[in-house]
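Shown next as structure tokens: one chain only, the form predicted alone.
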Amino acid sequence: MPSQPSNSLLGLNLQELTSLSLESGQPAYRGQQMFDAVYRQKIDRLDQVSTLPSEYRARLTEEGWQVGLPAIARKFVSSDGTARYLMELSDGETVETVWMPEGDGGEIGDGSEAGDEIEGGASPAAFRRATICVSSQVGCAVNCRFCFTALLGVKRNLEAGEIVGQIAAVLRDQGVEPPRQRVNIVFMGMGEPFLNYDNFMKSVRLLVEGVGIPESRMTVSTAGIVPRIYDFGREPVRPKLAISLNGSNDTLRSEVMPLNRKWNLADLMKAAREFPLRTREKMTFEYVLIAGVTDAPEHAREVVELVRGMRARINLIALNPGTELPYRTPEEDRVAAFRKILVAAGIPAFVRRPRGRDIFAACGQLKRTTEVAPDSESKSTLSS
């Protein structure tokens, strides 16, 4: 499958950039200069690397090297301040990346109306913290029945540079500079990160070492690729882990997540219980509540038994609506009743506040949509 071109600097680590410099007859420290320029400064053109001699920059350009930053093809901003980016990759494929400012909607915005596509970024003075939701594949192969991304199928894996590039492009657009300003990363966009494990893990290391985002501010979500959960637990540098549960028994989970037929709840929960949690770390389970399917009190009681005795927390997500899906969003009282059962059993449980529903940016809604929600008053134009 086509992927990011091999002459992209994004995706190369310090050792690889140093080797490139030495092979070109440059001193080893040129590798560090390029590493800082690409990841910390987030340049998008080689001629911006002012620390490199002009003749070396010219040679790299002649040899076909480029930074490899994805292009922001479209951008939509929600009434709550969330921004959905449609990122265009070098082969013309697109993925989605979501910027979620903490606090009230519009906290980081620039005054645009809800849903407008805008240029420019946030005012650094107004910034407190934000979360970037990043994709790991073009589409997804897991085929969860309640997720828009499943409708796309899977086109290909993203290279490490394409994963990091989404984050770099959003940070540039928003005018935010980690580690000075706090940014969290969630690998919860399009795709299953554990089905693109090596590229995902390399992107994590590049974010820590290059961009300056610590692993403690990253979370990866998996639908339950059990062998990779064990691999992930052995990584010396790793984000926090979240497991998409979404069904309280095998029959129910297999209905909404066909992956359960390969790795059932017994396999999944065994891997979760054996996962080496760090001090004060909890295992996060995500549970999508679907009206009349997964939101009954008996399902909550089954979830209690699944996680009993674990250092765990549950994130409850009321299904985000979409006309192409055969499911409905539960009523608020059903969500509250489900949570109450978990909390009464001593399990920390939280209801995730939906972000960006009006621009198809909420959890489960990513499918490269090029318009805003039909019931919103937003308007859309091509970015220039």
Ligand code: SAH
Second form
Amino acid sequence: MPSQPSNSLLGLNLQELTSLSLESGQPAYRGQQMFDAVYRQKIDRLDQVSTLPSEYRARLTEEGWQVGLPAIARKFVSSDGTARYLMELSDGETVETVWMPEGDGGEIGDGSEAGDEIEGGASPAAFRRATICVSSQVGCAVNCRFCFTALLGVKRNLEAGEIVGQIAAVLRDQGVEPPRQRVNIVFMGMGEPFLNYDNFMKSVRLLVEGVGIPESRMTVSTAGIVPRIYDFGREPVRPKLAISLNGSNDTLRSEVMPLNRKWNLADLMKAAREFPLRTREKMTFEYVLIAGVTDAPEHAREVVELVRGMRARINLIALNPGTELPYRTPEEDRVAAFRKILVAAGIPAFVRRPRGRDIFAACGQLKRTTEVAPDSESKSTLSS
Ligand code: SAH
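Output the structure of the form predicted together with the named molecule; the preceding block shows the form predicted alone.
Shown next: the complete complex, the earlier chain at its head.
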């Protein structure tokens, strides 16, 4: 699938920026200066690279180079402090990026729900940590039955610079600066990162080396593109891995994730079991609970069998509902009962707290909606 052709500095690594400088007859260290300006300083215009001589800046501009930061087309702020950004790319396509202040996954069951929230979200003084959920494709090709992004189909892959650019744009807007301030990245927005593998991995390296976010603070989630799970295990620098399980047997999983017909549970769990985990690392499995479909106690018992003996944790996500989908969210006690079966079997299991449901920012709700939920009234604020 083609990516957008580009003349953006964002997306180029140190070596590429150095070559660019040398080709223009500039000294090699100009590459480092551009690298710092683009990724650490997060400039949005070339004339802000004060370390470069003005003639060189002018020449780059003449040659059509730009920084390539996506534009924030819309920003929706939830009553829980979550912000959903609609980002506009250079060809006019849009993707979504979600900012979750105080978010480290925010799971129920990990002890962090004990009322330590800061009122009103992330004022700079109160900032402790945040999670950015980033998109990897415009739309998605995977077609999970319960996910809104699937309704869009896939338009194109994002370039590495467009993935990093979402993060740079959000950090600028929030006034937050890694590595001094703690930011987690989850590759869990629109798209399937493992179907845009090379650009996704390049963005990881740019985030580590350029922006200053360590890979230990990043998690990528895949719907289960099995060959790429093996490739990913061989990467010297890589985020943590989460796998969307979502069905406890092949019949059920194929029903909600048609992709299971290509790579079934045996293939997927083999790849997961062979995955080379690092010291103290666990494999995360996400499991979306759909009322009357995937949330029965027998399903929980099947999940126990699937992960038996693995260093794994399960993140349970109660379905985030939407009008176009035929599925319902389970009652809270169903979710609790499901979790209890896993925990009783010795499997760490957590319920992911929905973030920003009122602005359609929660898992599976990203479909470039320009409205907020009708029942959220004035709780959400809208700014552009
Ligand atoms: N394509 C990747 C990345 C998306 S991550 C993947 O599938 O893993 C988004 C997570 O949200 C996945 O675990 C997915 O199963 C889950 N999800 C999708 N739609 C959802 C919905 N409507 N409610 C709750 N979770 C959903």
